[in-house]
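In the form predicted alone, a lone chain appears below as structure tokens.
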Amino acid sequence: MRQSELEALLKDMSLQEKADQLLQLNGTFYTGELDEIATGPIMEMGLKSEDICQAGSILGTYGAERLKEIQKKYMEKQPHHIPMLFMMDVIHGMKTIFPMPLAMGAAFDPSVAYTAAEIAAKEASVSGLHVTFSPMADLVRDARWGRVMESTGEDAYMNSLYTAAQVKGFQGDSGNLREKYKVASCVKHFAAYGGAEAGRDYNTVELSEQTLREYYLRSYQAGIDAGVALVMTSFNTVNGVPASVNTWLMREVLRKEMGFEGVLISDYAAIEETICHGVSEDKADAAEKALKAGVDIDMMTSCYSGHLAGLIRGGKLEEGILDEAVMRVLQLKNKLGLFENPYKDADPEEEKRWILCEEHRKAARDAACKTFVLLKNERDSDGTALLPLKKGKRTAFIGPYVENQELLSSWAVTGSKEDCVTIRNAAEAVLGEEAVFACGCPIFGNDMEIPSFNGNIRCDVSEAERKGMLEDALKKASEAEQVVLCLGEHSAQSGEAASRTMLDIPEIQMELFREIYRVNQNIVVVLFSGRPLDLREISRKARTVLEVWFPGTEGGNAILDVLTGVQSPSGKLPMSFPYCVAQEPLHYDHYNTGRPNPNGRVEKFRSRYLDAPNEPLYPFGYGLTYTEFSLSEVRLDREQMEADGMIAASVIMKNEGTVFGTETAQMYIRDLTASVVRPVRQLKGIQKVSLMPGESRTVSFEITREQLQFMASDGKEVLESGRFAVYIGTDSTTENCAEFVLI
């Protein structure tokens, strides 16, 4: 449809029809009987039946046949036969679930996220969906916040790479949303949602504007530059104003400065929640402020549909501001080709072809292998380590995750745990009779109750049952040569509304760990988590620790691939693992302070704790392999650099071990003296390097002004002359360094 035709359509719409184009409802409004809905959700939300027939989009429902039927019935009733948009939280896979986003960040390879998004888009589009609420570009630095699992970590540079990769994976490199198997992407949550105070979800965010611009806005900008079709507002305040009614944030920063021209959608009920924030008097007031701020779609409230027409008739809003928002929604529908083909790619036969096909499962398995982080792999005096597992040894697989299919994360809402390959499934296929299995204990004890999307989760295991599980596990552990202990938090313990004040593994599992350790100390801990955890005791006692996050549909197969050495672990931590929870928020690119405390120093008047180190237990960028790599000193091709020039920094990396492996060379830069305080170092380059035993390779990075400029106190990007340090190593603590001068 041409722009002139869209303008004519808009001109012919009534005020209420326009307002309803900005209304988004849950799919249950269209899958139940209208009489039931009229006495339930419609009455509760203050909607009218005509609003249901005119709502511009729905969320939370999928399936080709179902959505084609909804679209057909809707367009028959819609006054101008305008098609509806179908949206869904397709976060890290549609039905073929890939590792959770934080895990994909651990790959230190944005192409992994690109492939995951591309496959998710294919499965989502044939299931009838047009828009995914992904990627989450929020910078996260506090592991207490449950939604760290939906980010790619604590580094703004890394998040930017991943955000852009996911947008292009969903929408295609060309950005042509009419192409087959493509869906519109929505970057969220704008802005700074990941900075919630005390790590408590939906809480206030307090940041200086310099910090907001320097660190938090960069990944959203990367998504916009990649052509993202939608942006979602955040729940939190920015400068004391909730994001959904924050005119400065949305119109000045997002629209004008960052150049976003697409659809801006609220998060779930976020516009109405500004009443609770205390900045909106009622729904009408919230609607007025949100539309003036530039929010185009009101998700799951009646603020817009119930009040915009009246506000315009009463002279509180100009109709032009409503037309502006409606036009953006119509343009998105047009970009997707819905006016010509309202069903787009929805096709039951294509669903059968692509959903959970072998090609997609293989990609999910490969991706999972790349995300596992080997935190520890202690060697005997003869150089022997527990991993990879040695054939011919009796291995006891013990723990609540041995046969558990809950491998998808709390945000894999379209996935099914029944499709997951468990560790036992994979181990039986690979190791046969060498493997024995025992649960040992439930994931958590009867003293816990965890809220989830589907109601509270409880564990009702009697004391007798628990005793029997433990006895079985101890017997098998004592008879085995090595134990693979599969532990971790429940998937519902991370994700939205899953903030925690303690980052521990449930005590019932720690009791199992201690009992197993008593009878067999050859322990490999396979750790499942949606966030960094406090691993002090496990790290001290276990010989090997492998972090596998929530690995997705092919989790069991991928874990056995790595445990047995078919694949060597190559993941790196995208978030620092704290020594203890009191260190949070924690990130490697901190400021030095005026009284830094060098590692190991004990002085009174220093920036330090009395009872814990400043440093994390495992730092950002850390991760071992099954071989050993060496790096030469950093070499620079010149000692001075002009503002528009370039310096090449390089190291020689060598595989000193006896097996093939992949290592990640990481380049960090520090501005040694600047007009504002700069971090002790910042990641500015990554390269994955795969080498055979004895093989070496020169790894080079280019340093340009882009890596050296920063946000000054006046909000402008600057490039200042002076000394810079360049670090190249295999994690954020490397001291392998050289200096140059920017002139």
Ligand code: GLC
Second form
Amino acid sequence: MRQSELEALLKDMSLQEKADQLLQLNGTFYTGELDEIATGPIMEMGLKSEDICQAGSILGTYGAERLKEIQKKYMEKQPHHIPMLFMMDVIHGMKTIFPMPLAMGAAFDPSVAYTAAEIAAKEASVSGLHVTFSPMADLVRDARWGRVMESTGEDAYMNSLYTAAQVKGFQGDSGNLREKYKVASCVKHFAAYGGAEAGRDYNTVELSEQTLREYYLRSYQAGIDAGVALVMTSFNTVNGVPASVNTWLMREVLRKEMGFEGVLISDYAAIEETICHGVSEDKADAAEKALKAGVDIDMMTSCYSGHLAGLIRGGKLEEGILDEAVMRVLQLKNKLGLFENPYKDADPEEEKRWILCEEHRKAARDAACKTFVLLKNERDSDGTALLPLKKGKRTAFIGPYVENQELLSSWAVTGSKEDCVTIRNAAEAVLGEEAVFACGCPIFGNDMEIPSFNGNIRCDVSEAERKGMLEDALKKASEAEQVVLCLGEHSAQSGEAASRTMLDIPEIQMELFREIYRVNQNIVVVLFSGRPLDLREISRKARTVLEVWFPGTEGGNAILDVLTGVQSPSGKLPMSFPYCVAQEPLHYDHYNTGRPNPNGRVEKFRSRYLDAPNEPLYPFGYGLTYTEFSLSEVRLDREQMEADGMIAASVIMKNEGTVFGTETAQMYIRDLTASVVRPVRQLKGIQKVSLMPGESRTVSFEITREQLQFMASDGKEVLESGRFAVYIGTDSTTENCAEFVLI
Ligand code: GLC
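Could you switch over to the form predicted in complex with the ligand, since the one displayed so far is the form predicted alone?
Okay, now the whole complex, with that chain kicking things off.
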């Protein structure tokens, strides 16, 4: 449709019809009979069957046949036959599930996330979907927050690269949403949802405007610059005002300063929740405030559909402000081509052809291999490390994750664990008789109960069963030359509404670890987690530790690929792993303070703890390979740089080991003196380099004003002359450094 046709359509719509275009309901309301629905939950929401028939979009339902039926049935009932939008949380895969986003951040390679998004878009679009509520662009600094698993980590620069890559993966490089196999992307949660106090989900966010702009807004800006079609509001307050009714945040910052022109959708019931926050009197007041703030779609409440028409008739709202929101929704439908083809790519035959096809499974397996982080791989007295596993040695795979198919993360709502390849499946195929298996214990004890999307999860194992599991595991461990111990959090222990005050592995698993350690100390721990954990005891005792996060559908195959050396580990930590939970929030790009206490110097009047170090157990950017790399000192091609000039910083990287490997050179910059305090270092460049044994290569980074300027609290980027330090290393603690002066 041309814009003029959209305007004519809008002009012809009734007030209620316009308000209902901004209503988003759950798809389950559309899969039953209209009458029973209208008298059921819909009535509780204060909606009428007219509202259901005129709703602009639905969420949470997929499947080509089902969505085609809904579209056909409800377009006929819509007075102007306006097509619906179908939206879904396709976060890291549709049916072929890729590693969770924090794991993809560990690849230090945005192309991994691009590929994952591209494949997810293909499977989602043939399943009838038009929009995905992804990527989450929130900066995270507190591992207690369950949704760190859905982010790409603690660094604003890295999150910006990943957000842009995912938007392009979902929407296509051209951004033409009419293209086949593309879906509209939605960057979320605007803004600073990851800054929840104490890591408790939905909690208050208190940030200075300078911190908000310098660290938290950058990745959303990257999504907007990549052409993202939608932005979703966050549940939290910003400067004391809930985001969904925050006119400064949405109209001044998001629309005017950041240039976002697409559809702004609330998070789930977030508009109505402003009553609970205490800034809206009732649903009508919430609707008025949210529309004035510029929120276009009201997810899963009746604030808009139940009150906008009345507010306009009563003169409390201008009809123009409603028209502005409705037009953005109509324009999104038009960008997707829905007026010409309301079913877009929905096609049952295409679903059969693409969903979980070998090509997609292979891509998911390759991606997973790049996300694993080798935290430790200690050599014994004759210089041999346990990984990669040596052929001909008897290996006991032990632990609750040996046969567990729950490898998908709690945000893989469209995936099926039944499609997952377990560690046992893969080990039997690759190692045959050399591998034996035992669960050893349940994933957590009878004392725990964890809520999840599908109800509460409990483990109910009798004392006799547990004794038998342990005895079987101990016998196999004592007869094996090495043990691969597969441990970790339950996937429901991270994700939305899954914050934790402890970062431990369930105690029943730690008891198994200690028992196994008694009979065999050649232990490789393969660790499943949705967040950084407190690994002090495991790191002390295990010879090898491999973090595999929640690796997705092909997790078992990818883990065996890395354990056996078919693929070398190359992942790097996208979040600091703390010495203990009390250090949280913890991030590498912290300020120096006036009394720093680097590397645990013991002086009283310093910024330090009496009972723990300041430093993490494993730092941001850290990860080992199966070989060793050396880096030369940092070379700069000049010592001074003009504001619009450039400096080249380089190192020579060499593979000093005997096997192939991939290392990630990381460039950090520190502004040594500025008008506001600047972090002790900030990541400004990454380069992954694969080298054969003995091979070396020069790795260069360009430094321009872009890497040196920072956001002042008025929202303007500033560049200040003075001394800068450039660090190039293989993690964020490198002291390999050179200085230059910006004149
Ligand atoms: C949830 C999440 C959001 C998700 C939305 C729809 O509460 O906060 O990330 O996209 O609701 O499921």
